[in-house]
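Take a look at this single chain in structure tokens; it is the form predicted on its own.
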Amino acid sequence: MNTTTIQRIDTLIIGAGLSGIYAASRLAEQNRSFVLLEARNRIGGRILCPQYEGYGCDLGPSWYWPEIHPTMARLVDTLNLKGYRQFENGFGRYQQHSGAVHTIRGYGSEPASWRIVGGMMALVTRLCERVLRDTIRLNHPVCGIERRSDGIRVTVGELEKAPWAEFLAQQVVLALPPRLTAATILFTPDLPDHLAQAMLKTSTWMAGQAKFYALYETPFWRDAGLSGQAFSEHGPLGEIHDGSNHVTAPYGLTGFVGMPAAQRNQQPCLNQAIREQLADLFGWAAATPTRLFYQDWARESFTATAYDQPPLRAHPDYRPPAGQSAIWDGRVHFAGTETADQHGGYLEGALRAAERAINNLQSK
């Protein structure tokens, strides 16, 4: 028998990354009433960065562009935080399918790449101040999303399971990637089929890579004339950037793995491979970080599915799936990255994508 009080909702926003915190923030703004509720135990969603010495290090989107992406670039005003150019003086490195190693030209990136000081945790933790703790619950996995006469009612919990929570909203932000969405949520009634399937094709941006961040205490590889990028045919590692502070230690290299996921998961001394390669390519100093993290994005199960093992060899031309922003009559909004009208995938797009879906919400 099914105890579960339901709890009765205007706005009910889905998924904490970028997007959902952002939507959050707009809603208050407004004073309007929601609920933000998010699978894991911590916000950010594909924004991770774990603290050296109050230096976040990220190990999802590093960078944004002020000069093509303006809403990131007014948000980081706002919010009074401070960007800066990422470090890339200096030749390079390029290691051969052998394990040759070469020094090459540098380039710099064009447009010109900004990092945020704090790491991109930064803005998630800005934004959030501007919404009442509780309003986000965390650990609420929603399993269940029904069209009924009197609203949407969502589902927390796990499929097939007692719920953990329901609630009745009368609209419903979906900022999830829309291939999370249709493989892990049950909508009643069913969703088109042509819909399904466009969100299941929509591949979700970094699902299937890892990143890795190695810190040190000096900049070695600047002091050798080297910019810290790198690009390797040999090895788990395939691209390499500066990843430092802005004007101080720690100083990092960080970048891809270059493997896929299923070849990692067979590799289970991977951060020694991570560092000998890291040796081969800028000395014998590199292989000894004061600190190493590692993220499998492929293994997160509130980010990637099965559909998300093989690796991206280009960005997606992202647009709202199937052509559609909202369903049900404009109660459940797609917000996510990856349903943005223009620069999907970035967090340009998961900023546009949020504002769209709060312009787009019907007014009581």
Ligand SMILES: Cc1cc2nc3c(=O)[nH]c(=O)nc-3n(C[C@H](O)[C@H](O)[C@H](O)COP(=O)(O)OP(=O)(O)OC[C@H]3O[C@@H](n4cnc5c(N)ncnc54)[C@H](O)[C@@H]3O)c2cc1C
Second form
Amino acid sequence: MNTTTIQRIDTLIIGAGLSGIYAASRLAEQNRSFVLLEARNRIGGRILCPQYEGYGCDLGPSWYWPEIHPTMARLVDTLNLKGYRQFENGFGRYQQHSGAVHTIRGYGSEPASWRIVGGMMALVTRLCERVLRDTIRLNHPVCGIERRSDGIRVTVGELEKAPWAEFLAQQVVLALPPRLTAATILFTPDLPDHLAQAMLKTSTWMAGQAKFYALYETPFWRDAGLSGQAFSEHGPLGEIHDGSNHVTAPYGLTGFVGMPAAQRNQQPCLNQAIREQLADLFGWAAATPTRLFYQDWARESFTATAYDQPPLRAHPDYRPPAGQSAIWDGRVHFAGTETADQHGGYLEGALRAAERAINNLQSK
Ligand SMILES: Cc1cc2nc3c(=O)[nH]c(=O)nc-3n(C[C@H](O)[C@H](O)[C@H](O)COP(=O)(O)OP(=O)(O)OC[C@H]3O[C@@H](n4cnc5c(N)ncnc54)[C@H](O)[C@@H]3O)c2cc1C
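Can I get the form predicted together with this ligand as well, since the one above is the form predicted on its own?
Whole complex next, starting from this chain.
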């Protein structure tokens, strides 16, 4: 027997990544009633920063670009967070397919890349301080969204099983990638084919990537005149940058695994290969980090689908799916960075899409 009671709420936000949390903070500012449902047992979505001695290691996004991402720059200021320039002084390394390593001229990012003191998670944690704790429900994977005459019924749990929880909302904000939404949530009535297809065809930015973070007590590469920047055609790592704390230890090297998701299935061997490659590029001290963190986003079922496994060759031109920023007479709104009108894929896009959704909600 199904004993779940249906919880009535004005606005329901689905997804506690930056977009969903920002939307929640905007609704809290307006004293509006809402609940935010998050499938994982943590907030942040693609923002993920395991801690080491108080330093958050960005295994998702590391950078923002204040010159071209004004919403992010403003938010960092408003939240009293501090940004710092990506360290880029010194020579870079380039590794050929054969494994041979060359020292190359370093170059500065243009526009300048900035990191956040404490890691990108600081952004989400600060925003959360503006939101009442019990409005965020972790471990709440949404599996069904149904249009009814008295509102939008949202079901939490696993498809075809008894629901864990049910909500009846007047409005819903979908703050998760549209491809994931179309692939994992059942809509009743069916979404129009062209919209469902557009959602499935919207690649989730960086969902096929894997990132590592190696921490050290000293920045030995800087002492050798190296910036920490490296590019490799040899692998397993493809791109490396300095990922050090603001002014003090820990110091770090971080970056992306270059091999496709399907080949990244032997993690212990991969960890060993990462250490060996770091040593080839930066010297023997690089082989023994105090901590090595690794995150494979392609294996995260609340980020990536089977369609996201092949690596993306270029940054997609994101926009709301099929040009629609809302469906069902403005009762269900798209947020999430992949639905942004501008800067989609980036943190900036996540904020802008959330802002649009909140502005378009019907007032009570
Ligand atoms: C490795 C990597 C590096 C990146 N580097 C940068 C960078 O340097 N700069 C930059 O600007 N951007 C970067 N990005 C992109 C950036 O991370 C995203 O733009 C941003 O985090 C997206 O936020 P979002 O809230 O739109 O989506 P997400 O963070 O994906 O949030 C969606 C949330 O929905 C939840 N969810 C999923 N399914 C359900 C469900 N059924 N029910 C309830 N909840 C659900 C998820 O668990 C998640 O918490 C990077 C991304 C990755 C992975």
